[in-house]
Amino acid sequence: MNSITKLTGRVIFKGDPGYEVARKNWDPHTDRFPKVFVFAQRTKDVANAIRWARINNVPIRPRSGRHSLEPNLSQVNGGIVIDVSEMKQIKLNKKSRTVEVGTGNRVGRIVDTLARQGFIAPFGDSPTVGIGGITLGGGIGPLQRTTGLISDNLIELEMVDAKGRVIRANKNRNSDLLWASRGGGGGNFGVYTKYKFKVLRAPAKATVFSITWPWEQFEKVVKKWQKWAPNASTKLGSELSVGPKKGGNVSMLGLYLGSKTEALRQLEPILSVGTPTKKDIRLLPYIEATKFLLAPDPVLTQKFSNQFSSGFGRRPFPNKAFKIMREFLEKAEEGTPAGFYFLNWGGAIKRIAPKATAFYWRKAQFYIEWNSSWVKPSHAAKNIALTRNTRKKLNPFIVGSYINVPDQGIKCSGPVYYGKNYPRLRRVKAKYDPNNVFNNPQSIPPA
């Protein structure tokens, strides 16, 4: 077997022309130095890599965007990374409303292929984000409120398995698979090649904002926001960041589905919160709001290397927990994009139940993460540190945590990312992956 298995597509073994640049990620702290990159050109090049792999006993590493937040899960030190980032087709079907995309699409692409032809692909804070990974984790961003979350839209793929076997689930193939790939997380049971969504019709225009407040009024705007953007129009979805306090200040980022004297009829609650410096809100086509709101994330050349950590709020925050946000943003480095970032839930994701799909956490108020960010390497520990210390004392005021959001503190992670739907997953697992061919710090074991 071993002359017949080769490695094919674009292969780059450690030492290659080329390997430096197909060693970077988004976020420098994850660099590793695996054996070998395989950039898949088709799903042959992918179960061609996992058959090698196998018979070499080497770790596999599946990676679709660059943008893996924690060490060893996109790539691993002697290991091979099977890259599917030139996976590029996207096949949209008008008629049956639905789009079949390659898995190394990046999502802003495939956001602007589809504005140009009048429909919505769902996306999350950075067009660069691989459509591969964010599907897998849930896939949050501003239109979920509209659209659920990107992997709620998943109505069939396809994945090679452990043996390098091709597999495809729909509703009525594999369900148990489909299931568990919405929401499941990535790296966890196979290579995945192909997603189908189905898609909706976009509006000609939205109605985007961009409001910027002083550092100091955070607490009044975070409090006046967990009360008002959970429970706004769900036509709505609103980012809304705080940065360090050297530095730093209050921004709310966000679209409304619909025309501008209604979206400033909804907004009106925040807008009369503080003084706010900034107030950008306009009508545009569908296609510029979309640009509006994915600001240009280059991948190879960020400076900053991140710590990050995520959770779910129930309810607003009591004084208790902006103490804790504020002793944070306090000790985060200047200059860099440390801070905390909440995001509003509700509508179309509370519609679908907690074990529905393998995304469990949908009866939250809002999704919350924070980053520390360091760029000299000497400074990771201390920031580190910072964030996984901050989650400890958040913990009594969130509940889980958001799998493309990874903090490799959490303990016993399982139950803390799928909530109740952890152990029907590691059934899952066993069946598609016995042997945990696929695996990673924080993956699902079989049962």
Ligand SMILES: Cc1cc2nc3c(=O)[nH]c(=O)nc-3n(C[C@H](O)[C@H](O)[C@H](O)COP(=O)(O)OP(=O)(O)OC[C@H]3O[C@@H](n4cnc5c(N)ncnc54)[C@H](O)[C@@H]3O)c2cc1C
Contents of the next structure:
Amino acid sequence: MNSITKLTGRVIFKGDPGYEVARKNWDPHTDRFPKVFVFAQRTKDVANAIRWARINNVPIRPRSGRHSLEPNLSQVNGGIVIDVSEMKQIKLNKKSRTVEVGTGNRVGRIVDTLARQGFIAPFGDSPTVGIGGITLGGGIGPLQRTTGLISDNLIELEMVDAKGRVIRANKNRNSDLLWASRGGGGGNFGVYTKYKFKVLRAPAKATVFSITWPWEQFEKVVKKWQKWAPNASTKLGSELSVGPKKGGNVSMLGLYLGSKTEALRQLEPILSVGTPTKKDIRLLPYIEATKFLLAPDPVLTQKFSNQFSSGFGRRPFPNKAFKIMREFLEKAEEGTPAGFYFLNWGGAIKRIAPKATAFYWRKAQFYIEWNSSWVKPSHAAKNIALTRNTRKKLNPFIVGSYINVPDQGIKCSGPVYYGKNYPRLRRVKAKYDPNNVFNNPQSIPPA
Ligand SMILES: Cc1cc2nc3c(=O)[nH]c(=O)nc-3n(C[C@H](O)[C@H](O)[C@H](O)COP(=O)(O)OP(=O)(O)OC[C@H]3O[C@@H](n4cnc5c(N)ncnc54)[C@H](O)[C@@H]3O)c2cc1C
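Next, report the structure of the form predicted in complex with this ligand; the form predicted on its own has already been given.
So here's everything in the complex, that chain up top.
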């Protein structure tokens, strides 16, 4: 093997110390037995790993934050995992209002670093999700109606392609790759090493809220929420969760970028539904508000496995859809994080045209996902079937699906994830990875 094909960086082969820790993803049911992990320290290590994999004919999986929600995305048996999680630089340029980050950063670290310096980095519901993966699929969360998706703020990137070449993309150079990287999903075009985002000034303070209702009131609350949340001020982001019938409740978490008085006025219609058992509404310094919403979520101690599925609602659900939700929640396992999750759409997301970036589903009223969860491997099959059968039943009431919350039960998934952007994504794929070196069970085939 010559010097070009040597693996560099922190390299862990099967059987080496550290292998077991290296193969622990957030969701245990996505753990696999790869041949080798390369923890890249710099872009060159990524290039060497890709060349090595090509010469040795080993399948490649890029990995950043280990949060993939389906198997064979960021690990594969016998493959090489090119893990960028030790590439964690964060360089904020206050003057140009941009930040350059290594793709190995976790979302929470970027949010925290920027908040301390008075800037907003958009986030979802977990601080440990990798910026590497979340950006490529879109990046949704409670700030999106103000900031747009995480990927809407991506203005430049560095990626290593299938030949080990370093490619840079921005609006003037390889702009088709930038377009495809804003929602086209991870693992399709190459291994990304750097992102540059534009950033907004953070407000000094924000109002956060956490409201809980008894499970029995879920229908009332979700009905009202589906009418209220998409039409509330775009300064308000709301995540609504409904847990399993056994042991679960209804909870709403979110923020309003403004005073508590204004927030209360905005929240009034939903607070007057049912009988909330907890109402925590507080004005906090912006950095504290981000901590309130991003509860710790460590990767290595996660015990639940999950089957997720996702989609977008264009109008409030009819009673039939609530019946399907109820059946699902009655079957979901007690004491697990199973259930439904909704996020309000609109604002900055809707102002961008569906074809302007690879992220297509911009005209919806709300995002919806649901997951069944289990601990014992023998419970996997029935839970996977529960989520996927529920998708079939809910299909008349939703459109599309979110590539970052994928469901490998979806057949001919391209148009479901990407709508009318799918043909263009296949052309970009043909240009940057014509031999389909970067592939996974639902990746984009070259045109
Ligand atoms: C607890 C939890 C909470 C979540 N909350 C949200 C949320 O609020 N909002 C939201 O939008 N999503 C959320 N997600 C979904 C999340 O965005 C996706 O799972 C995302 O793909 C994870 O990225 P990662 O880098 O952590 O994962 P990984 O497992 O490392 O990678 C996921 C995918 O991206 C690819 N990938 C990763 N890094 C690179 C890279 N450098 N170059 C090329 N491809 C790469 C992988 O090959 C794989 O296909 C959540 C997931 C979990 C588990």
